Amino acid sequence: MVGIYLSGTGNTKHCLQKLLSILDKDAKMIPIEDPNSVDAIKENDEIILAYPTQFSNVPFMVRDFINKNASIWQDKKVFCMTTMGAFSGDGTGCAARALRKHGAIITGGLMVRMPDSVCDNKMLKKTLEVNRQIVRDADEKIEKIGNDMHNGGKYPQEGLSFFAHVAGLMGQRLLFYNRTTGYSTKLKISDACVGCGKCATSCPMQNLTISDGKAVSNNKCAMCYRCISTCPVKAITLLGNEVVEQVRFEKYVG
């Protein structure tokens, strides 16, 4: 078994790590952007594919990875796991349908609510204690489901049904469909940028470069919010125009 994941602010990485600690303590976790991820899938029969839901959809980076590596999925048993700030609908089903087209066997789906990772939207912000409780609830859910999977082979099917598909479509995906059909070109970098390079180092798409002492976007943003949450001067925004809170999973532990 191997876990392949996209994680911007650490939520998805934590959830996958907790699930694998129950299912297979020896299983490796590999970021989807790691060149070794493709070989890891080839070498394992069971895959957990974990990612954050974006607008009730699978991130384009994940979809692009699935389709570009179409030949590696044949007869692989894939469990889809998504994290979400509020609503997912069929966040797991979106990836599952793409994987089935390439011959994968979908074993189940799990959708876990985690603290919102959008750094530049006031409406989505919650207090520290509320976010800590969300993490505790998520851990409890993963532990219960993980034990059911490990001990009884009972795999959840969250987000994989027809009704979940309709909920995802009507909930957000149709309204925001244009935001998930490709990489985003909306990343904004203000004059506050000091050219430190932390954003370029952290970006899973290598979308950011430093030119003339300032970060520059190459219009291939995965909308993971990793750069926005780590910029020391809060110079980067995506959906909003101001960084309200830099969110990292580590803030909610303790």
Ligand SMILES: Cc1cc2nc3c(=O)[nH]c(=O)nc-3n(C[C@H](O)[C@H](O)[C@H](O)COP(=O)(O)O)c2cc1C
Given for the second form:
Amino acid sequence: MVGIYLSGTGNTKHCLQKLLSILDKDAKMIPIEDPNSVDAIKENDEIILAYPTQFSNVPFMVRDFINKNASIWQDKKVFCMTTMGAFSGDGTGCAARALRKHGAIITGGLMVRMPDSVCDNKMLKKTLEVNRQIVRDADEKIEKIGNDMHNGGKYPQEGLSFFAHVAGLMGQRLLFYNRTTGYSTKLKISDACVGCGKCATSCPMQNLTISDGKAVSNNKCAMCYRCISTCPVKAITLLGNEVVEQVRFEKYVG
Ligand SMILES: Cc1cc2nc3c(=O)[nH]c(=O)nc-3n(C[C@H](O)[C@H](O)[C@H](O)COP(=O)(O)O)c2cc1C
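Pass me the form predicted together with this ligand as well; I've looked at the form predicted on its own already.
In what comes next, the whole complex appears, and the chain from above leads the way.
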């Protein structure tokens, strides 16, 4: 078994780590942007594919990865796991359908609520205590489901049904469909940027470069919010115009 994941602010990475610690302690976890991720899928029969929900959809970066590597999925047993700030409808189903087209066998789906990674929108901000409780609830859910999977072979099917599909479409997917059909060109970098390069180093798409002492986006943003939450001077925004509070999973443990 191998876990392949995209994670912007650490939520998905944590959830995958927790699930794998129950299912298979020896299983490797590889970020989707790591060049070894393709070989790891080729070498394993069972894969957990984990990613954050974006606009009730699978992030374009993950969809792109699935389709660009179409030949590696044939007969692979794939369990889809998504994390979400509130609601994803069929956040797992979106990847599952793409994977099935390439011959994968979908073993199940799991959707876990975690702190919202969108940190430049006041309406999505929650208190530290609320986010901590969300993480505790998520851990509890994963532990229960992980044990059911490990001991009884009972795999959840969250987000894979027809009803979940309709809920996902009506939730946000149709409304924001145009934001999920490609990489984003909307990343904004303010004059506050000091050109430290932390964003460029952290970006899973290598979308950011430093030019004339300032960060520049090359319009291949995966919307993961990693750079936005890492920038030491809060110079980067995407959906909003001001960073309310940078989000990192580690803040919400305890
Ligand atoms: C661009 C964007 C769109 C999002 N859309 C949704 C959504 O439709 N529904 C939802 O519940 N959460 C949504 N979220 C929240 C994330 O899915 C959630 O915070 C996730 O746990 C982040 O995981 P990560 O830290 O591994 O990146 C969105 C986040 C981003 C950055």
